[in-house]
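One chain follows as structure tokens, the form predicted alone.
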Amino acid sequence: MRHITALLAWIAIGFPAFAVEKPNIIVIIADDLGYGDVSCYGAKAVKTPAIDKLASEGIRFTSGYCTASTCTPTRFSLLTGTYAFRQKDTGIAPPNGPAIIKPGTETLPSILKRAGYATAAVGKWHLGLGDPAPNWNGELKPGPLDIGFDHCFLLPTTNDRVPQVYVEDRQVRGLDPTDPLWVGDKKPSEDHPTGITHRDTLKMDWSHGHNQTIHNGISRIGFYTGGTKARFRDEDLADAWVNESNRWIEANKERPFFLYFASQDIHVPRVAHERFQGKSGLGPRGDCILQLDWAVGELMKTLDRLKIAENTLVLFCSDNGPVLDDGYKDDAVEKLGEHKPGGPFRGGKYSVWEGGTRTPFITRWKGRIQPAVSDKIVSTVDFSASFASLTGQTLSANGSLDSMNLLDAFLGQSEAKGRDYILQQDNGSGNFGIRSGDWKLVRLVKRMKTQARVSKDERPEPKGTHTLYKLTEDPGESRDVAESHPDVVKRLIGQMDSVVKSDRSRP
């Protein structure tokens, strides 16, 4: 039916189909994911098959970026379509951080709920809950349902973060009342057990930082007591994640639906399923990879069940580029062989290098976009322009401050321009890329100091504030050429103080 609509529309006002139709939407957003971490990016020593069938199936985008090469900052973006840092308090969400995004905010959900959407996030939020902190034992207000989702399972923060519970809709779920949950960032009491205190009942020892309270054998970031009936197995995270989409999607599939799948995969602590354990050749980030690819195949099995893939738009990227080292000993640096989690580019987690926030993007639906590889550049930040001009919406005045229309590039059209800049953050240090076509300035105004490791073998930075690289010839950003090309800098130095002092880049 909602073809035949469509259709009719076509022929009454004379435009593609695709802009007046409203298909499915499902955003899959994967956690640390790095360009060189699937195969049909290259990789070689892990393989993904069902994102190459989604990547075989749509738009392969070599030139696909997020926003920031964090968790909060780049899901806040993807959100919003605003960048974070012109939002204060936008840096890693701590594990009793409030409500990042706050009501009345316009938001891709709340934009296609407008349109007429059924609204879901199922996943990873660490957005943060409540105000001005969340009530852990209570209603869980202001949080996903104040910003257009009608409906969310979440893991609040991050599989590293406490708590180790999920959230449904306004409240944890399984919450016995005679056991309330407490949360704080300091030991509730001399004898709590710490990764530092029982380090020697660890099944998964941490390098750095995470070595607080103990969960599932594995230490954490932060304190918390109780909710014990309401704890998951982060073995189950997966299989949680697509069980729920899969029955929401079965729920809503006669009207339009947005899913925001957010998987926590492959954050750490990396904790696999059993059956994927010691499957891949390269420790729990490789099995988490399997993981993560299966979840893939999984939802993409639902809409053919259905019969409603041909009637579904689906977006896979990721948070931000890869780390190995970040806070657990579970070998990612010592079985990584000839894996190259950055593909060709340079840096990963934390830094405004490439490999930060250049990552595996793909657009498939099925009958309309035309399988390609495409090098236009395209942003997750882009997706509330973009789907508010698929489905007939106006953007706000004053909401969704940096999203470019690229519809047409995420559909492939022929004409297509894509992006002719973007622009990269950090966790909020100040630090910024930006990418103007064959040209990328990076600007280093703080040394970030982490002992998280992205690669094998990690290059200093540069002493200078401002670098120049022409991506075309050397995509690894390895020869600083500002010294011979001063014209460059001082344009792409002009256009990025343009956008970071405005209040907004869209027009």
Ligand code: NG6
The other form holds:
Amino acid sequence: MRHITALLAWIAIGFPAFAVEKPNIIVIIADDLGYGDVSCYGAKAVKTPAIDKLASEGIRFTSGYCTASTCTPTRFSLLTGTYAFRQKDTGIAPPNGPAIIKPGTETLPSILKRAGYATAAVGKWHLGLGDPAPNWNGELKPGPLDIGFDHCFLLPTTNDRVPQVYVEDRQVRGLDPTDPLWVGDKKPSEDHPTGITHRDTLKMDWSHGHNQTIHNGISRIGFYTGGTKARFRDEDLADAWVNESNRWIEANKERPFFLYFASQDIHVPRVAHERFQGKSGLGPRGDCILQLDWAVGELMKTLDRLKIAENTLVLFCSDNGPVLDDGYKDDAVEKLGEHKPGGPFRGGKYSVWEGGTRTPFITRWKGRIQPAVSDKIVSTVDFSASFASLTGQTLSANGSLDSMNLLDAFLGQSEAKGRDYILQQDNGSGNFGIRSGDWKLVRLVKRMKTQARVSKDERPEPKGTHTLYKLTEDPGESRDVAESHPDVVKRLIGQMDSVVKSDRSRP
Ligand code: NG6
Ligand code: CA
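Switching from the form predicted alone: structure of the form predicted in complex with the named molecule?
Whole complex next, starting from this chain.
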């Protein structure tokens, strides 16, 4: 019923570009999932039937990108339509970090709310809560409800950062006031057990960092005490997100709704539910891929059961590229075999090589999108302008500063254009990549200082600041051709600078 205006417009003039449509929109964002980690993108060692089905019923993008090679900046730009490097302190958010998307900022959920959507965020947040810090025992404000979401059910930061509790709307769910939650970055008492003092009791050992407060047999980043009844088991997270999403979808099925479904899979510590443990043959990292795939399948089943699949645009993406050892000894390197988490691309999490931000990227809208594989360049930062266009909303003059309207590309229209270029950032060090057509320029002003192991065949970083690669011939960015193409280098440096140094990149 709610689509009657759009339908009439279609019948009258046949799919005009400006017809307003209000399908439900579900953005599924995976965590640390690489381009090569799912079978529809070439993985052989692990099978992802639900994600593959999504791809076969929709568009599988081969040049789909997130904006950054770590979580917080990618999520910031996905939700605001503005690159994270434009705002200070948008790198990996710490446990007690404040809300970094300020109330009043135009966001994807606020745009859709304006269009009449019910909006919810379920899963990993990692964009800070509160101001100047989260009030764990009181109101967690500002938070998602102050930037356009009607409802949220969240993991506040990351599963490896304290505290391991759920946040529902503005509160820690199930918190017993007689057992308050304390979160800090200093050891609260001399005898507080940590991953160092009680290492022999851990069910998953750490390899670097991650040696502070222990919860569920796993030591984490940061310290906390209390909130005992509110704490979750890592094994139950995927079920919790799926159950809450199903409940919320069902409750809102009569309205257009927007669900931001942010799985913590396959971020460390990789602890899938018991039913997935040992099932992939690749160790916990592979088991979490199976669990992620299961979650995608469950959400799609819900759409089918409620008969709303043909009225729902589903997008699948990741928040950054892959990592193997990200601080826990979980056999990700040892059991890797021939599996290539980054597919043909170099680098992964933390880097501006293609592997850092080029990820699985799928759109599906049954009955509306013709199944295809697309090489159009698209980015998660473009959701704001594209869905504003879809739902008849105008972007505010000072909001969504880098979001391009790629609706036609997302929907696979034959005349669609993707982006001409894509800008890639890391966690905010000032390193950037820019891809323009087949060319890729890498600017390294800082060398990566992380103990994380991203792939089995990491190569030494180039010495020069700017290097150039021709992706058609060299998708793995291994042959620097800057010297023989000074004109291209100059052009791309100019283009990169004009995006980075100006205050916006959208028209
Ligand atoms: C790093 C953590 C890493 C991961 C990352 C954030 C250490 C040594 N490493 O600082 O394990 O948590 O932050 O990942 O602590 S992200 O995907 O949420 O950006
Ligand atoms: Ca991540």
